[in-house]
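Shown here is one chain on its own, the form predicted alone, set out as structure tokens.
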Amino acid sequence: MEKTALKTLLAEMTIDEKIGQLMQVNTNIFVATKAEITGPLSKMGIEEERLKYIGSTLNFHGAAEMIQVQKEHLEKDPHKIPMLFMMDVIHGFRTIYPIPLGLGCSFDPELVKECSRMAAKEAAAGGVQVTFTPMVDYVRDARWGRVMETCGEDPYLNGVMGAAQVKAFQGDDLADKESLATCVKHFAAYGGAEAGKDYNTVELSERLLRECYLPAYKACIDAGTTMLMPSFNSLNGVPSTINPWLMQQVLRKEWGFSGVVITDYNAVGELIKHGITDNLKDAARMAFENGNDIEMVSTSYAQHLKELIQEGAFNEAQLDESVLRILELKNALGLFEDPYHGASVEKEQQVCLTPEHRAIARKAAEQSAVLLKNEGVLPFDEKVKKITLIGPFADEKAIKGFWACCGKDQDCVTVKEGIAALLPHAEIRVEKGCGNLWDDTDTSGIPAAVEAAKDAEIVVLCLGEPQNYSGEGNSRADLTLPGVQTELAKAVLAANQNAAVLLFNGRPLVLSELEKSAPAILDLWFPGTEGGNAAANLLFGKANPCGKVTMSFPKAVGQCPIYYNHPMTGRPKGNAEEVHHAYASNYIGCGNLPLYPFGHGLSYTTFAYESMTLDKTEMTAEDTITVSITVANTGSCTGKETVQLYLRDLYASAVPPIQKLIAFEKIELAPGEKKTVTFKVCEPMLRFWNGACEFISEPGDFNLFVGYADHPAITERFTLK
């Protein structure tokens, strides 16, 4: 439909037409009985006459009931709009792949797009035109529990990976029956949580947002996402739904965004329990003036928005330019051709969980484990017969991971499955020896575990946090495995060293208690759907890990927040000539380092940093720096590893961080071979905020470094003249 007709729609409308595209109601709405439908919309302050005017929904199950519920809306609504219908499309639809902090861990965009194209194709089939997501919010505490959507404490990577979801999503055109509209979220600054309690209060000066938490919504706004959500936070005070330097300064000024604006669940309501309004229609007014374009579930638009503009708060031209831009965005997805945008039950039944997907799913399980440790006892050698699996994820389908979409436990291959799949001639003991609640204190199961693992040829111990312990609204404040698992490893390794831990999480865990006993330790996240079959590719060699850390794991709970890219301090532990890592302060007992940094992972291989060469070492603000890094494969498999390039500004004029990201590269390579990675490094790169919110670069000297953070292999000086 051409712009034009879509102005001439828009001005047959009625100003209640209009009202209704900015309200968004559960699905379950449409599919209820007449009784079921009159109690809840009279609760909610909604005429039953107000539903065929509704713009969009969410929550709905299947092709079969959005068809159903798209047909019956298009029957009733006076122009035939049809609605947009959204979902929490965030690592895989039905077939489920790493928690994003797990797939973050890859280091890989083309992965993340891969797996993003095969959420889309699934989800598109099955209804969904817009998916929440990505979820690019800066995090730096591990007891938020929405860790485990983000792709960690990196400003740089999440904005790479957020960015390649945006793109692989929505594809080269929103009007292809497998594309999905996107919605970055949560702006802003949502993962700045106080002590990490969920939709606690954020106050950050504006430089260090503009540092650290803004790049990565910026990213997605530039890589194309059509739709954007605030916060449910308070900024520095103001709730971000209703914060104008946030939502009108920064985001439609500075930035130029002219998408859609949606408000998080209820947080419109939410601003009477913020204590910012006592009710509905201030709460209204505040939304709308800024920038609130569709209103999620809460019905403050439904029920005074009309009043708002007849008593003058509102002009109706200022309504029509919300309304304009739904429109705008149901056109480029195609919906007034296609309303059902290709969903097909017939189709969801062909594309979800096939061999194709799951092949996908389990590769991406594979580049995302995170190898923490290991003294040489993996790869396990396949020709073993006798296996005991100890712990309470030995044989569980339950680690698909929170925000799981449609994904079933049930589809999910457990560790024992998966290797008994791959070593049919291996005889396979299971002993749970406790379960993984806190509550939990039962070890009257730790006996057997120790005779079974006395009895192994290999164990593999599969330890860590139910999959509901991480996602939204479960903070922790004890990060250690939960129950008596600790007590049930150190026994279990006390009785057999050719043993491996198997973790399984949401978010960085304190584990040094294991890691003093076990002699290896992988990390697979929660890792969706294969699960099993990748755990059994990585213990036995058919696949080697490669996943770097992209959150710090505490040493213990009391360092958090803790993350690779702290400021310097005048007073830094240790002499800072000496210490690259010279930290503010220092904390007795375990010190400031954490337990495994930044961009840490092991490989069943070995790499070695020959070389790393500048072509200048004087620059200007036109020039650029090629910075080119000799690799080698020095062991005896082939392996990937990735290229990290960090950057330390000596002296400027605001305190610069110890250490940041600007650029990385993954690379594989076969036993013996050898490959130099280029990097150009520019003057934008060497830019940050200074005290006086400029984003600027001074001159002076700089130290590249690569390795990971607090561990570099090499390390060069050049100068900005």
Second form
Amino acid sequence: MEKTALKTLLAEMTIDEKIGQLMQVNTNIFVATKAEITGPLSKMGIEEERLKYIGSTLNFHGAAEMIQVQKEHLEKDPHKIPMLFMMDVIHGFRTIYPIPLGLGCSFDPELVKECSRMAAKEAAAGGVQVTFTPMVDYVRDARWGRVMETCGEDPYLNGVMGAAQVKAFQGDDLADKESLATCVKHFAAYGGAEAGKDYNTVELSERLLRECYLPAYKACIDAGTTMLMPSFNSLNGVPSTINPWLMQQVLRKEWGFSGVVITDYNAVGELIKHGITDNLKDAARMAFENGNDIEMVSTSYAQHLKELIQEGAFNEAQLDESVLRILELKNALGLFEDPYHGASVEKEQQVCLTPEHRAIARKAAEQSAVLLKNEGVLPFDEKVKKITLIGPFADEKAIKGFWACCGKDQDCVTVKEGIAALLPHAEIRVEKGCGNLWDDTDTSGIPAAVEAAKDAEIVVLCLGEPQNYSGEGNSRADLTLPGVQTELAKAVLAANQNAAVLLFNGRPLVLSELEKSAPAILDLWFPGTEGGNAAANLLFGKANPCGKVTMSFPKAVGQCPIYYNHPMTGRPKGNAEEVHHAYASNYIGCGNLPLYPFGHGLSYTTFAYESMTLDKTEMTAEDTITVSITVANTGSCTGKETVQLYLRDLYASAVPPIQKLIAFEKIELAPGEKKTVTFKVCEPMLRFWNGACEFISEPGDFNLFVGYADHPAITERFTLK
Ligand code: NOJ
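Starting from the form predicted alone shown above, please give the structure in the form predicted together with 1-deoxynojirimycin (NOJ).
Shown next: the complete complex, the earlier chain at its head.
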């Protein structure tokens, strides 16, 4: 449809129709109202009459439901304006790939794109037109359950991965039947929830927000995301949904975002619980004033926007702006020509969970796995005949992770199934040993597990937290393995040291006890549909681990929040090159460093950083320094290494972070092979937000190092003139 035709359509719409475009309800309302007209609607405070005007819906179940609901809607809507169908396609639609925290560990934006394209293809066939992804909340506290949705504690990596998702989901043309519109979320700083408790208040300086929390949202906007969702939390006292600084000043004015803004689920209604107002009319006024185009689930717009316009709080032109944005999105998706965006039941069946998609999910699970520790036991010899699998995840199908959309546990391959398929000759014994809930205290299964371990050539301990211990509303105050799993592991490892631990987790856990006795620890996160096959390939060397930690694993929960890019204190301790002081910034007993830092991750081969050269050691703001890093594979198998380049501003007017990632590249090397990776360093990469909230660089000395957090392999210095 031409833009002029959209404007003509808008001009023909009544005010009720326009307000309808701003409403989003759960799809079950349309299904439920058939049986019971007044029940759900009266609870929502809207009349049935309004249903036909509704502009979008969320949480439906595949193509059949979508097609039926859209068809019935089009029969009733006076201008036949299709509804938008939205869903949380976070790490797959039906074929589930690793949780974002895991996938981020791949440090591979091309892999992220491949997974996102697969998800877009399945989801579009299943009736989805908009996905509430990417989630790029910057995080530092593993107690928060939603860390599983992010790529961790680095603003740059978060931005790169978020932008990759936007580009892949949206493709070159939204009208393409395999493209979805994206909605970046949760703007802003939801990950700063105090003490890692979900929905909790966030108090952050503007400088820190701009330095660490905001860049990834901006990267997604620059990548072209068509939608954005404000966060549930209050930011410096004002809920994001109605925060004028955030929503008007930064988003619309500074960044020029012209896409559609949708509130989070019931966030306008929750302004009452937040203690901002005692009535929905006020809530509607504040939400609309702050640029929220679509109201998700609560119905303050439906109930009060017309009245607010009649009273002069807004004029109809403001309403028209929001409606036009939504109509433009529908038009960009081609919905006026095909309201189903290519979805069909047959197509959904054809494209979902195909062998090709399973292969992508398997590759992603393999490349997301992080080998945290290995004393040479892994990989196991595939000629092994007697294997014992121990632990609550040994034969567990619930390994998709939270936010798994239409994925089903029954589609998942367990560790046992994966190993049995890879090694049909092997005898596999399974002993669960114990449960994985926080209050599981039953140790009665441990003796049998120990006996089974003694009897085996190799032991694989499959441990972790249940998949619903992370994700929305799932914060934890204790980050150790839930229940008696550590006790189980200790007993089993005392019986047989030819053993490896496989971890299933939605967040970094405190593994200090386990680390003492486990010869090898391989973290699979929640690996998704193909988890068991990926686990088997990794354990027996068919795949070589190459993931790197993107969120620090604390030694103790009291270290949280813990992150690699922290500012220097005046009395530092714990980092090799710092001067120690009698009264240092330090935790008695466990120190400052995490158990596994950002960027750490082993391989079955070894890599040597042979050289790092800078083509100049002095630069002006106009120059570029070329950094060349030569890496050699010094081991005996092919492997992938992520070359990570870190910067440290030695002295600046705002306390600089001890290190920050500024570039990375993942390379593959055969045994004995060497490669030289080059990075360009230019002045914008040296900028920071100073005390006056200006984004500047300052002349002076900088260190560049290659390696990983707190572990420089080679360091070089240069000067900005
Ligand atoms: C609430 C969550 O915070 C958000 O991430 C999600 O997109 C919406 N619910 C819709 O499911």
